[in-house]
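There is one chain below, alone, in structure tokens, taken in the form predicted alone.
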Amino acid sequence: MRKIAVSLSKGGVGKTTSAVNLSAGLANRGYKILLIDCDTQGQAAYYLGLKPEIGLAELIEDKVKPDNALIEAREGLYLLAGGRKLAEIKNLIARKDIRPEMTLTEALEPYNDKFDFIILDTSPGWDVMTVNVLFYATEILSPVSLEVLTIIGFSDFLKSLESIQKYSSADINFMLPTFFDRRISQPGEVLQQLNEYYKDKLCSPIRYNIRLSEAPGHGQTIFEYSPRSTGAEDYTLLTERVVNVK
């Protein structure tokens, strides 16, 4: 089982319509996937067109058996949703004592070995939330946006990470340039500058596409949506190398 963070301090970037992609992309394949909203706004859930009433809250306050938390959103993928709720949960690992870090890993043990892959969608800025993540996950996928102050948000992230490497074995296998626009200048010299620096952990970019920005309006991942749209090729393309990096 691989446990992938999605995951940038800096918000949008896309990371929730990458979570949702390559979860979607992943269950194509015949995968089984849990996608995991670990962020208040809850927007997995509505990228996929569902209202859910429960979610990771409810899982980590025991108020649901893990089962009866799930979702089955499309065949092959399972949503634990997000939500406001979290804001409390937030605030109760904040206040624990012992092993804060560990609260998620320990509320999703359950789903252990039940998942070929298990995606986690954070939420932007760096909270006990976050940590919670990072500590559970053994990849982290960062998308990134083509402009200078992603850039920046970028190495704040890396400096907050390395803080808790340590302890937590999570690192940044996968750099996933996002918005990249042909037409502008300034997207390509910044990829051209990722590829020098990460390149071994650089994915093919994301193109700016409008129907990615269209498909959560219908509840649709861009394979439902638009499937022969450049933003289904390109999160098709993350989907292989996924799976290809082991």
Ligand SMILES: Nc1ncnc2c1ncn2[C@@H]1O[C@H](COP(=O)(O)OP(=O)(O)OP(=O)(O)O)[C@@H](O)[C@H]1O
Contents of the next structure:
Amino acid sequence: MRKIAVSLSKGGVGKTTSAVNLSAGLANRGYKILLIDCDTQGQAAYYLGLKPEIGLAELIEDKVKPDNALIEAREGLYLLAGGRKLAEIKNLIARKDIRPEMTLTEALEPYNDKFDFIILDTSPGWDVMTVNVLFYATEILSPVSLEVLTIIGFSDFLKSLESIQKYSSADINFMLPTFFDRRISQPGEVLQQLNEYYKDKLCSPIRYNIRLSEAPGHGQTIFEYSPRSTGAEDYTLLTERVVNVK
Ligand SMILES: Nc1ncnc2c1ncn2[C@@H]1O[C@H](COP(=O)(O)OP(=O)(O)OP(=O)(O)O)[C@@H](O)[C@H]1O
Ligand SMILES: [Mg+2]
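Output the structure of the form predicted together with this ligand; the preceding block shows the form predicted alone.
Everything in the complex follows now, all chains and molecules, and the chain you saw is the first one.
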């Protein structure tokens, strides 16, 4: 079982889009997937066209049995939903005296070895839930927007990543450039920089694709909404890459 956190990124760079479409891509290939939304925004359910009543918050609070906390979003793709109630959970974690950083790991224990992949979508920024996710996950996929990242911004970005990595046993295994637009020359340069630094960790970029931004409004993955789009093509490549990296 592989546990991949989509994390360590700024807001609005494609974390939820990547978590949802990677999960769908893997499920389409026959893998059994658990997508966990660790964000108070609870967007993953919306992106899949669902409105779950229960999820991660109730599981952590012991208000629901592990089997009943999930909903089958698609064949082979299960969702443990996030949402506003996670804000209270974060307070609860912050008040714990004993091993607060292991709260998530303990709550998720019943799912061990029941899935091929566990994919975790996370909030932007850094809080107790991020720490919990990084203690649980063994791999990190970090989307980075080529639209907002400039050459100057890149060194700041590396510095914040380094400071974060002290806390986590997980490693960044997949650096995923998003919002790639070939018409602008700057992304090419930034991409080159990323390539020098991350080498084999750098994934081929997800291009800017209007279909990717439309799909959530229809409650569909990119493979359902527009299977022949560049977005579907790019997320297929990412899926293959994740499968093939051991
Ligand atoms: N490659 C892309 N091309 C065009 N639009 C995209 C692309 N990737 C994501 N989007 C759109 O950009 C917006 C932000 O994406 P997303 O919600 O995945 O970011 P996020 O990192 O999860 O944001 P947050 O930090 O708020 O959780 C969404 O409207 C999404 O549909
Ligand atoms: Mg998100």
